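Next comes just one chain, in structure tokens: the form predicted alone.
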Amino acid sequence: MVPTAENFDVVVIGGGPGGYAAALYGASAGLSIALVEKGTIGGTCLNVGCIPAKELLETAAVRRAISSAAEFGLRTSEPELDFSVTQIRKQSVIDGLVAGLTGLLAKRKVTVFDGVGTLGAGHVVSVSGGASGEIELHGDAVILASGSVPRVIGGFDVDGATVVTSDELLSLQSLPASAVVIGGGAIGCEFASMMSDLGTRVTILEALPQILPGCDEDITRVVLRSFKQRGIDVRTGVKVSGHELQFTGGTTVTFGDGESVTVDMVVVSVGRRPLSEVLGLSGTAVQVADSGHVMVDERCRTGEPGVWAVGDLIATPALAHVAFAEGMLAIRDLLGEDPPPIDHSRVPWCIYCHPEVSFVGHSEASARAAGFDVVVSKHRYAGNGRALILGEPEGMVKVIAERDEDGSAGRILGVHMVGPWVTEQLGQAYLAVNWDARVDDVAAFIQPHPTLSELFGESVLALTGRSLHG
């Protein structure tokens, strides 16, 4: 241990949701954190992510429900998009959150480093460039939470202006007339989704055989009809290979076998990679994958003794919710009280593109591959009275259950939902597939009504050879 080092129990560089989680749940646990992170707390998930993107898809969200009111016998003139105000009411939420989650950490006594923490021999974090000045602590236990930052692909350089990331994407003061997604993602869809319904003519170019993948087969074809209802042209199976300015503004994309499209703006999403490169790491036994993943264990344990990783930084679901649950995982770890390892495999999935998209375990596709008998039930919004209230009957709840020897329906081993709200409707599938419940034991509990979450619970118990409505 270095003399002048300021010790504490934990040490946690990086404040997103990974570890701002593992700082909150180990000050409530007792121990004394500190907590060091160059820029704003709350990390990619709150500045120049979830928040902020899905903000967005709200405003897109109103101006549907305005364009539509005369359905509901409601005259309006057509709306007329400030995408400026727009960015000042997503920055206020941004910012009402971020002084909350401060306000919180300085409740619970977690000491916030502003700068750049990088990892040494003996858990010494030395902290540089930032306001706190340059410093060097020490923790019993240190918790690397450094988070990602956007991929970027060969022939795209990122100006701001003609080619944009997520992070350029979301402060935009004006939406351009006509872009490329390059990449059909989680991401890619929702700002594809969010271009599209605020008046952007969009199209998505995928190397991969389908967009979103990791979804249901039957679920990502909703997906792809609503897409190119509203215009959304969506070509899969073809590689980007450059793009060319116009003198006359704009740009031209090539991709495929030589095609083309001449667009205002690209907008590069193809994911995330780990910001990995900052650590330091001199010194100690960390491991870091060609992949730029810190590599730990099924506890989030790195090579080095006491020092563990989570969140963007590892290879699981880039996902803010599994970061909280890595952050948790970590310091129940430290804490000696032998906790239960994330299964990766069956975590909540949310995708808040039109129509919404979430699931939680396999497909049917990975679960017969995995080597499954399988029985699946499908049952359409089209027949949900909320739904239908909304005027939002598009979509549908996909169950995946394993065959018992009898031949009936035996574990749900997974739940895909594309619709109305179904990011709000995960949570009961979610238990469920956790759980390892059989369909006999969700379809005897009683399902409010009329709501969308019925539609579940009716697709279960049709799996039980006996069904309702459906």
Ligand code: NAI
Second form
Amino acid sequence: MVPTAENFDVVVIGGGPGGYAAALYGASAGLSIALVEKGTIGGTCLNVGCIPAKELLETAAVRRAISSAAEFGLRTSEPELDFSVTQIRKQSVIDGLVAGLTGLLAKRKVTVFDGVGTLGAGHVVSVSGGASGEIELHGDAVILASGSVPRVIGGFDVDGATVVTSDELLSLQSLPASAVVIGGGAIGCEFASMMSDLGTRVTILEALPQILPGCDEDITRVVLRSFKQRGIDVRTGVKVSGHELQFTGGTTVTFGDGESVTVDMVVVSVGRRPLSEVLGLSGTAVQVADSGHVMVDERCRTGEPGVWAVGDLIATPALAHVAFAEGMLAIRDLLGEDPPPIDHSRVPWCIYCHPEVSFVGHSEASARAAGFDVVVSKHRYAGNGRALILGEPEGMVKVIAERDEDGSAGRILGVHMVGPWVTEQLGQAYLAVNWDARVDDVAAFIQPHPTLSELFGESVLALTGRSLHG
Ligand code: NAI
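Now that we've seen the form predicted alone, could you pull up the form predicted together with the named molecule?
Next comes the full complex, and the chain you just saw is listed first.
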């Protein structure tokens, strides 16, 4: 205990999903909480990540809906994009959520400090460089949740105009006529999809043989086909060598075997790196790996007793909802509740490009690689009434189940989806996989009709050896 420091049950460094979840959940359990944030409450997710990205993708969805209006008997004129208005709407959604979150933290009596928090010996967190001035806090427990920043690559200096990361792209006042997206992961595919639907000519350059690493190949194939049909040039298995700014504007990006493309903008989306270097940590036993991740055990405990780390700062899936879960896990652990660890191999994944992708658990390939004998069921939205009504028949649900000794389908190992609103349909698949449900258990449940989610029920039912429509 340091006499000069203000004392709290828990001091949380970082006000993103990991940090604010720990603060809200801890406060609801009666703990006194300090939350230190150097930027805006809500972190990457709310300010420069999930929320703004999905908000801009919604503009693309509206654009697509208008484009197909004539099919529904609605004559419209060609829509004209004013991206500055799009940005105003995006910002108002963010502002509303930040205000709501700030109000919630105040209501739960979480004390928020504005500044950079660094952890030293004895659980002392020094706050500096912000509106809260220079101050020392002491936490009986400390939770590190400083998040991540975009990873950059050599030869591509981010200038916010010709070369951007997600941080800058999300605030552009107008979209470029053409762009190269380096990296075909979740961020790259979401941005490529959004920009293409709003009129940008997009090329994706991905080093691996496949875009969307971790997705089942059948699912990726559907995304790839849609991207190609919409004019997105997807180049996989290519190494980007550099770029040269052009006098006439834009830049020429070289890649692969001497190939090049000249575009107005380069979007670097090659992953994110943990932001651990701001945390101080001298005089503590907190260990940081070469990757920059803070090292933790299965309950998010660092090497320093009484100090936990959660969210993008640790080497678990960099997803806001995983950070929420880790924030709550840390609180339960420090309360001595003996919480079960998170099974990070079975967390939900949702990617909001068009068509949307969602999945949980094993893909067919990863299940086979893990030694499972599997039975697979695939059903397409083209046979689903609601999808046809929406005019979105593209996509499928794929269920991967373990083959029992008698040859029938048993435990559900994974569910992978691509198509309309699949990010909203993953819930029951998530529960099935994480409750180790068997095909027969799930097939017995009724799916409401007509819904998109019937396709999941239909895909599971088919694994019983009998079926309705599929
Ligand atoms: P990522 O790691 O998912 O994908 C990056 C891609 O870039 C990989 O496919 C990689 O092979 C490729 N790459 C790396 N270096 C390259 C190079 N020099 N040339 C060409 N390709 C290269 O990272 P991403 O998409 O930037 O996302 C960062 C994190 O944020 C991820 O952990 C992701 O899960 C999370 N995220 C999740 C979203 C969602 O769930 N909807 C949305 C956005 C981000």
